[in-house]
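Just one chain follows, in the form predicted on its own, and it is written as structure tokens.
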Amino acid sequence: MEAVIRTNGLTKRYNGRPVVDGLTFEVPRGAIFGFLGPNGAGKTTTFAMLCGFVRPSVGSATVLGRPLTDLPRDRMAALPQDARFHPERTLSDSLIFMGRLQGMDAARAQGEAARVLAAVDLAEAGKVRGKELSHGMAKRFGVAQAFLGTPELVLLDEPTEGLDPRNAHTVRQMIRAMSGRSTVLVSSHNLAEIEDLCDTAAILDRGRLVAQASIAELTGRNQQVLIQLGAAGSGPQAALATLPHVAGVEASPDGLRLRVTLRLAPGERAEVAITEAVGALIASGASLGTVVRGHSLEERFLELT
């Protein structure tokens, strides 16, 4: 797929110390792309370079086919982690102003302002001034301005940080609604959110890329299944070991959890193998608690960082 963002050896040093170190990765067009890493991994610095806020020390990057020195700002939008807004302007006025800067006429700018405010449950807050925003309102307003005009690329740094569950859900729904129309890069510490929201992710550690793959590949959704049993015994493990789609079975010390490694042909769906395994367990008389595909993204993150 065409890469909307492409970096090559991107590096940023402060006082001689690399904060981002030789970073090379690609973000495919149309993806909701997760950008992960522990504190100090270089996520925010990378984000700042891709937005043109900070110049790299070494290396290069292109955004929508243009270099960092000539970013297509009319085709992209960003929400920095600690974004601040004009204290005296109302939310509606700020969005209309941003829309006019994008080249919209007055009528379209007003319509877009109303649309994005409604999308983040701020339809009744158009007259509120920037200095009157609570943390949650400011976060939602930041997401609203980032999606103004449906840009080709949206970069979001911790878009749901500090939001209550309802408002975080609203923001996630807005991001999902953009799927296929815009490419969205989401930097976040919320691994469960990234696992649910994104189709692809990159993981950084100490300024370096340690993994980039689809969420299914990172979590092993199509390679392993963890099955919780109601009672221990050798029968369930033996029933699985003979199946053609099972490459191996590992039991926990108490015998209540089975980690099943799948054997799939190219293009074969994991659901076929999982259904086969569950059927064999039931036929053997085993009682099942839960069936979980792969590892959690959190487990993989902890392994890699």
Contents of the next structure:
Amino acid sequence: MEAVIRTNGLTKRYNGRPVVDGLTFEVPRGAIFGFLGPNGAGKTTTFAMLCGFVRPSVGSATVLGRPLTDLPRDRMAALPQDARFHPERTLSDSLIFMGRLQGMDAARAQGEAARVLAAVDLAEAGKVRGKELSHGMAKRFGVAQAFLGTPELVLLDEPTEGLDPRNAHTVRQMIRAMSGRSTVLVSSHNLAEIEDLCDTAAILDRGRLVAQASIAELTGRNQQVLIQLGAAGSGPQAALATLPHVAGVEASPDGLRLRVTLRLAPGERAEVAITEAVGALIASGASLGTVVRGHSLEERFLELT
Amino acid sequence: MQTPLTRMFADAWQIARFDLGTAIRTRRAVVAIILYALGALATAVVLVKIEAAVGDEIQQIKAMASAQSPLTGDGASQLEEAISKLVGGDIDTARHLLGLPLVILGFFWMSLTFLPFLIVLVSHDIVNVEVRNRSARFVLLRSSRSALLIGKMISHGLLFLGVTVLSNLVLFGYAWYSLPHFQPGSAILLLLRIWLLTVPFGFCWLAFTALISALIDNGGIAMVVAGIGLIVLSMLSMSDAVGFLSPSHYKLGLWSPRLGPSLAGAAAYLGFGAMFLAGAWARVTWRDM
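Can I get the form predicted in complex with its partner chain as well, since the one above is the form predicted on its own?
Everything in the complex follows now, all chains and molecules, and the chain you saw is the first one.
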């Protein structure tokens, strides 16, 4: 699959200390790609390098096939995490200015400004000046400017940080709506959000890439099932162990939780194995609480970082 | 189809328009206009009073200057001597200046003396404010660093051009109203010449300020360093050995009645301005934003 972002040993050092260290990863075209890492992992610095704000110390990258020194600015958009807007200008003025820089004529820039403001629930705030924005409004405005026009690639650094649940939901809906039209690289501390939104993710820790895989692979959705039982006993574990798609069963000390490792042949769907396991448990007389496919991204994240 | 260069200039113009609009909405333009207009008005009032008081003597000096005859009378010869000292002992230039309306002469002197300081005062954060609060990032997502710098230069340049034109009009109107001998026709031609010479002069100091602003992120420190830089360059210009390294060394050329020295002075300011701008560009291009 064609990669819209390709980095090769991307490194940024400040005072000799690497903040991003030899980062090599690819973002496939059309993906909603999650970028995860604890504070200080180098996510924002990586975004800044990919947007051309910060020069790499070593290494290289291409964005939409072009080097970082010659980015295709008319084909990409971004939400920088900590950039501020012109305090004295209204939101409409700023968006029209940005639209004009993107090559839109005045009428289209005006129309786009109104469209993106409405999309983030700021339709009534066009005349509000930058210095009058609350944190949430500023964040929504930042998201709005990233959705001006029809960029092929959108980089969003912490797009829902500090937003109330309703506005965070709106932003997630906007990101989902980009699926298929644009490639979106999104960083977030909200792991459930990444799990929900993204197809693929990369995990960074102390400037280094520690994992890059599909969300299904990272969460083991096709490798593992967690089962909560209503009552402990050896019967359920024995019933599962005999199944052809079960590679192993591990019980918690109290016997109420089972971690079932699946064994799937290439092309086999996990749903078949899960149905088989649930059927065997019911047949053994076990009472079921919950059945969860895979572990959470949070668990995987904590394992890796 | 836009080439990278035409795209850069188109972007720079958009950035300049937006920045100028912002300057007009903020204290920046107000401070510049008030300071300069007040300075112009104060200069006009003082010079008009002087011109009204010694108008007859000045008319006599003008007549002698235009006849290319030696000046006679203690007051006139002393004035000629004093002015020739101010312009590096150049008698021709001194006589030329004596032939100009005092009010315009004074205003030109004020422009050459105080405009650099006004530029430093108003434009010390021309680059670093955008870097410090990272608002430049919204522009750099859509445009080049060169367009950002050129756009800001155009915006500030237009602001100062507007301020000087406005101040000139204030001065012109006041002199016309107050002086019975004031000749608006010849005065406006002189003002046009002064404006033309002030453009490369102002460009040089704006580029110098942009360089300091690109090198120093802290706005206050950049202003102090640029102000000290102006004084140092002014002092350097007086040195016989290395004075030519300072733009201020070429200020006298701007006063000359002859086209050659005037153009040479303007070219020197353009050259220094281009060097300062190239330095600012190199810094803006390679630094982290």
